[in-house]
Amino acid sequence: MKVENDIISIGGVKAAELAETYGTPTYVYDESRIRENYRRALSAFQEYYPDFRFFYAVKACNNPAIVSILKSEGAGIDAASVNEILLAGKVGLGGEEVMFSGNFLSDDDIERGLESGVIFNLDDPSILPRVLKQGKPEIISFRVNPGYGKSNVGDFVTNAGPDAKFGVHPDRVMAAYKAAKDAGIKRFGAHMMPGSCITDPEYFSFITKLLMDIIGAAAKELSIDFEFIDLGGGLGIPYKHDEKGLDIKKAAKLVADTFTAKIAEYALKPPRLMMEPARYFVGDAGYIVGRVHSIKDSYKRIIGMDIGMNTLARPAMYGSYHHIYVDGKESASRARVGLCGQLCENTDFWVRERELPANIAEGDIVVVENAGAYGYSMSYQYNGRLRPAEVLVNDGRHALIRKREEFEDMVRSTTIPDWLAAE
């Protein structure tokens, strides 16, 4: 995004010019920046690790577009659900292109899993005997908790340690791999959730000790060969501008000094090293443009707009910052203010106060940074408030690559009982 003489574009495309074609609010993703994000990373873990791979996390920014790109540049898919899967194979991925990390997973998740060839990747060895009932996967990997998880996006998201949800204690790790290793399973791999959003790089490598102690042990214990160890995502971005961002380069390093010492330590064949990204690549390639509406003065300034929780989800959610901007006024003086959404709730008042421009007026053009990530993807409807559109910038040409919901989007599914109909 630039903004020159106060006028901001996307991509080469005014912010103007976009709210003009597709209207507001509308999420807009710049290519260019998806794929530089992308290549960054890549080329940083493989100057350290040659043999090593990124699947991306699909569940942070789901439109087939965006995950075309980030196909084209040679990343696999993460999925979290089925229909995750059936998403990769619309782009063209399956089989072990495909990650299948979901957790708690029914018996059709796990048959329809099965069918598509995808990694099984377990959260729970609980769940390995309900797969061995239906199916042998050809490969098995479990989600190990490595008893510490940290995040820069509030406790919400730590994703490991204790208090989170996912993942194997890592007391019964080796029995679930042996478990697994006596229902004449051959092939094996490993996984984590570090946490989320982290721009430590030591982190990274101090985190990657913990699982390869843990992966090392086991496969010494049971005479077993890991074909890849996967560190998750984690790669975070800086959202608020005084904040650094993450020196992917010194990250890649530490990760593949510590990866490569702990595949001697345990006399391991070197496995593929993966991470499965998504925030590092879409989230600060990711804006939202909408329009102030109303303006309200009563116990404090509220600037009424139509981005509200239920299109970006994360401030209500989470408390988390995302830098705002308003299209012709950015060098004006400040005053402080806060920002609603049009939804009945006090949780959509999502900027209780913040720097904006003094002089910003109805219809004026908003866009909010950073939204790449967890946004269009975590969207809903409420209040009839329909899901925006999506658009792709690329060096000055723009292009709708999701329709803006409509009221027969709201009722498509509904039925109205014939008892209720007759009345």
Ligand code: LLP
Contents of the next structure:
Amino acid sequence: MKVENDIISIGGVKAAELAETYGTPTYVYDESRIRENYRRALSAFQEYYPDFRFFYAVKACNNPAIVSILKSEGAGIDAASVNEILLAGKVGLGGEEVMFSGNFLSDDDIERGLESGVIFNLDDPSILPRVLKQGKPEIISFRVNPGYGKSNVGDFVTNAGPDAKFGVHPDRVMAAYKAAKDAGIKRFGAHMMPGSCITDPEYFSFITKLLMDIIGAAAKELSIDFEFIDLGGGLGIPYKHDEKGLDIKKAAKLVADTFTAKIAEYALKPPRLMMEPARYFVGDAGYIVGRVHSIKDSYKRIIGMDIGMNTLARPAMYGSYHHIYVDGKESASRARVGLCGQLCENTDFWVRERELPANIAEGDIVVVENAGAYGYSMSYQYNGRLRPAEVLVNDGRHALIRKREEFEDMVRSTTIPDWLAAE
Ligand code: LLP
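Can you return the structure of this protein in the form predicted in complex with the ligand rather than the form predicted on its own?
Expanding to the full complex; the earlier chain stays at the top.
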């Protein structure tokens, strides 16, 4: 994104043109930025550990156009559900290019996961007998809870440690792999996902050590090899302008040093090193272009726009900060105002106070930054405020990649039972 003479453009396209062409609110993704983010991270990790691979966690931004960008860069897919496996298939990825890290799987999930031939990454050994009842996966991985988790998102985004619902308790990991080995499984991987939005490089080597001590012991005791070790996602981005970003080279070096040392310590056959980030690739490549519709002077000045917690859930859900720009007015003097969307919920008053251009007015175009991850994919239709459009921009080009929802989309899957229709 650029602000030149107060005029905002994204990927070489003016925000005003995007608003005019596609309406508001609209999610806008900058293709070049996604590719840059991916390449920066990949080259950092491959420099220090060449047998390295990324799987993109599609939950963060699941538009097939975005997924196909990451596929074209060489990423596999991390899928949380059968529908995300199908989404991977839509862009041409399947089998062992897809990791199925579902949580509390149903029998139907298991059946359809087995049919698709993806890598099963089980959240608990208790699921293994249910999987084996239906078939024998070629390769089994367990999601390990290494006993420690960290998050810069909010108190509730806890992916590991004693308060998390995820992963295999460290004391049960050995038994989990033994059960898989006893069932005749011959290929193994291991996984964890202990952190969200982490910008501290040391964290990544710390968790690598935790996992490798657990896995190293299991490999030795059970005489099994691990084909891959997946450290999960968690590569962070700064949301506030005074925050420091992640030094990705440093993180990669620290991880690779720890990983290599642990391979030697436990005399392991060197596994492929994997990560499955999402936010780092798409977070700062996505924006929401919206419009101010109404301004009210109440206990404070409140700016009412068409970007609400239904469009971007993160601030109301986690207290997350997203920077907001006003097109054409960025150099104006500032005043403290509140900003909200159009929903009948006061949590939709999602910026209680912010310094914004004092001359902000009805009709102005606003741009919300860092909205590419967990933005559209967590949006919803409450109050009949339907989901926005999605647009891809690249070097002056722009294209619609998802239509704005219409009333028909709101009622498409509903039926009125005969006995009511007759009334
Ligand atoms: N792998 C697994 C198994 C995950 O559960 C996640 C995210 C990722 C990878 C990707 O993590 P990332 O690289 O993006 O940190 N809605 C929250 C974030 C929840 C994270 C869920 N799991 C937010 O808006 O910040």
